[in-house]
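Starting off, we have a lone chain in the form predicted on its own, written out as structure tokens.
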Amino acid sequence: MRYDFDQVIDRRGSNSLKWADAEDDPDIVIQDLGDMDFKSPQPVIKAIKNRVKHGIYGYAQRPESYYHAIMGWIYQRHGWEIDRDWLIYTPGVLIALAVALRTFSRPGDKIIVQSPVYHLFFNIIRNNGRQVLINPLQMKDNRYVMDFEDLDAKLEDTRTRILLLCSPHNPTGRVWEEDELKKLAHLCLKHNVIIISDEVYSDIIFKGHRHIPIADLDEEISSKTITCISPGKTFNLSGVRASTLIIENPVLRDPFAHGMIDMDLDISNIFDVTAIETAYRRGTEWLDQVLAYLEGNLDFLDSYLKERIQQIKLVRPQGTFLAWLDCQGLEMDVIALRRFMIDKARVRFSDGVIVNPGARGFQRMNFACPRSVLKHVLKNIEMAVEQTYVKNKAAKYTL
């Protein structure tokens, strides 16, 4: 079937976390949290409706067909052959990260992240009594790259236990290449550090790029890697709150699985079983169409900024539906930039400083929306810039 991603759906009043703060403000557009403003695949909607009609919503189990659907999807999209025994159900990636931190490190140990990076990585680490150790990414030729010299030095710290890899990377949109992943993995192997690879955006990849699961590089790397995947970003099912961990090595897999059982976190609900298996079996058509639409949005965003809002530059993503916007040309401090976007442009993005204290002047934008909404947002920003930005480069905007 042909999906209509141009349809504007009002999400206010739907208990949407993303749109909750806009319930009483109909003029503001919310583009911060990482879910799409598109309906999920029709087969998934139909399957959930049919399950609702059954009328009995007791305890649920995960049939073997559920796991085989996941295995088939990973092989179909990424060419990675995995065994059924490697798969562990978790009620969301962040919960899985918390369990992994508690299982494979001790309070006070250090966990490496590569900033700017998804801000809840910092929260999960600190809330579980571990220390954040930052290996900052570097900007080269308008894309972010890894600093391997700094990474090697950070891995030498004897309290470093885990590296959290974001692949593809949120918020910069980098899709890591094979040589980059191998260098990172071999450094971790050298220092006996576990890799936890968050690959929830692995299906949102644009033309000319390919996602490579780091655990699929070779058996030695796989033996020290925990891979996190989820249908949430792929099929706009983040509210289903279910994910899968892929752990080949039983030395890692067994204690993690016991940790899940000990906290009673290994039980599904009836709707995530139905939604996930259906999505992985029948979601290809929807995903292929949404990827084409997202790339069209990205091209439009890129052209609009270059032609009409030159004070804002796009760090063009290779994957994800997140745009990392360099707004330093507006010459605003953090508070002024936030107020400018909300009060003047009537749009809310994610502030760059929440993913990296050094990312002042950056905003993260979710462009997974109907193109008419994207046009509206960009037009509002353009008008706000024209009305309030002082064109004299020596002057700075203040409120």
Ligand SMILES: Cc1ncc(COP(=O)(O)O)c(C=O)c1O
The other form holds:
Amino acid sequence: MRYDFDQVIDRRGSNSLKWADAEDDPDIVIQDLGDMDFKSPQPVIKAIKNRVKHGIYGYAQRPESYYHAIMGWIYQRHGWEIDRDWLIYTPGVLIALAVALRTFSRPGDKIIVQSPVYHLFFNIIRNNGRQVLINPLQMKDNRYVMDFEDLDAKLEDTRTRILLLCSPHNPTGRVWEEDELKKLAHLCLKHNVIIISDEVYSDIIFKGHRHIPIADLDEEISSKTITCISPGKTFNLSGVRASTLIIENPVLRDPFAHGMIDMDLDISNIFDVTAIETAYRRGTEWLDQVLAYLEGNLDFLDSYLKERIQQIKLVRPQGTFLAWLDCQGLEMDVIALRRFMIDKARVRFSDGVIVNPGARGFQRMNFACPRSVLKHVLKNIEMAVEQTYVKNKAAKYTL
Ligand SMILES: Cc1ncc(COP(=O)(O)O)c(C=O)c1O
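Next up, the form predicted in complex with this ligand. The previous block was the form predicted on its own.
Below is the entire complex, every chain and molecule, led by the chain shown above.
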């Protein structure tokens, strides 16, 4: 079927976390949190409706076909052959990260992240009593790259236990290439550091790029890697709260699985069992169409900024539905930039500073919205920039 992603659906009143603050503010557009403003694939909606009709919602079990649907998806999309035994259900990636941190490190140990990076990585590490060690990404030729020299030094620290990789990378949109992943993995192996690879965006990849699961590079790397995947970003099912960990090595897998059981986190919600299996089996058509639509949004955003808002530059993502906007040309500090976007342009993005402590002048935009909404947001920013610029010019003139 042909999906209509141009349809504007008001999410106010639907208990959406992203739109919660907009309940009493009809003018503001929210583009921060990582879910899409599109309906999920039709077969998933139908399957959930049928399950609702059944009327009995007792404890759920996950049939073998659930796991086979995930294995089939990973092979079909990424060419990675995995065994059924390697898969562990988790009710969300952040929960899985918390359990993994507690299982494989001790309080006070250091966990490496590559910033700017998904802000909740910082929270989950610190809230679980571990220390964040930052290996900053470097900007080269308008794309972010890893600093391996710095990484080597940070891995050498005797308290470093885990490297938390974000692949593809939120918020920079990098889809890491084979040689980058290999270098990173070999450094981790050299220092005996576990890799946790958060691959929640692995299905949102634009033309000309390919996601490579780091654990699929070779057996040695796989033996030190925990991979997290999720249908949340892929099919816009984050509220269903289901994700999967792929761990080949039983020395890592068994303690992690016990950690989940100890906290009673291994039981699925009855609707997630239905939704997830259906999405992985019948979601391809929807995903292919949404990817084409997202790429169209990206092209639109790119040319709009180049032609009409030159103070804001796009660091063009290779994957994810997040645009990392370099707003340094607006010459505003962190608070002024936030207020400018919310009060003048009437849009709320994620503040760059939360994903990159100490940095300023960046905003992260979620562009998984109907194109008309994207146009509206850009027009508002353009007008707000013009007004501010004219005002400033006028102020200078009167001085
Ligand atoms: C890189 C990354 N990991 C994890 C998550 C959260 O995943 P979950 O909702 O499954 O906990 C997000 C959500 O935006 C994310 O961007």
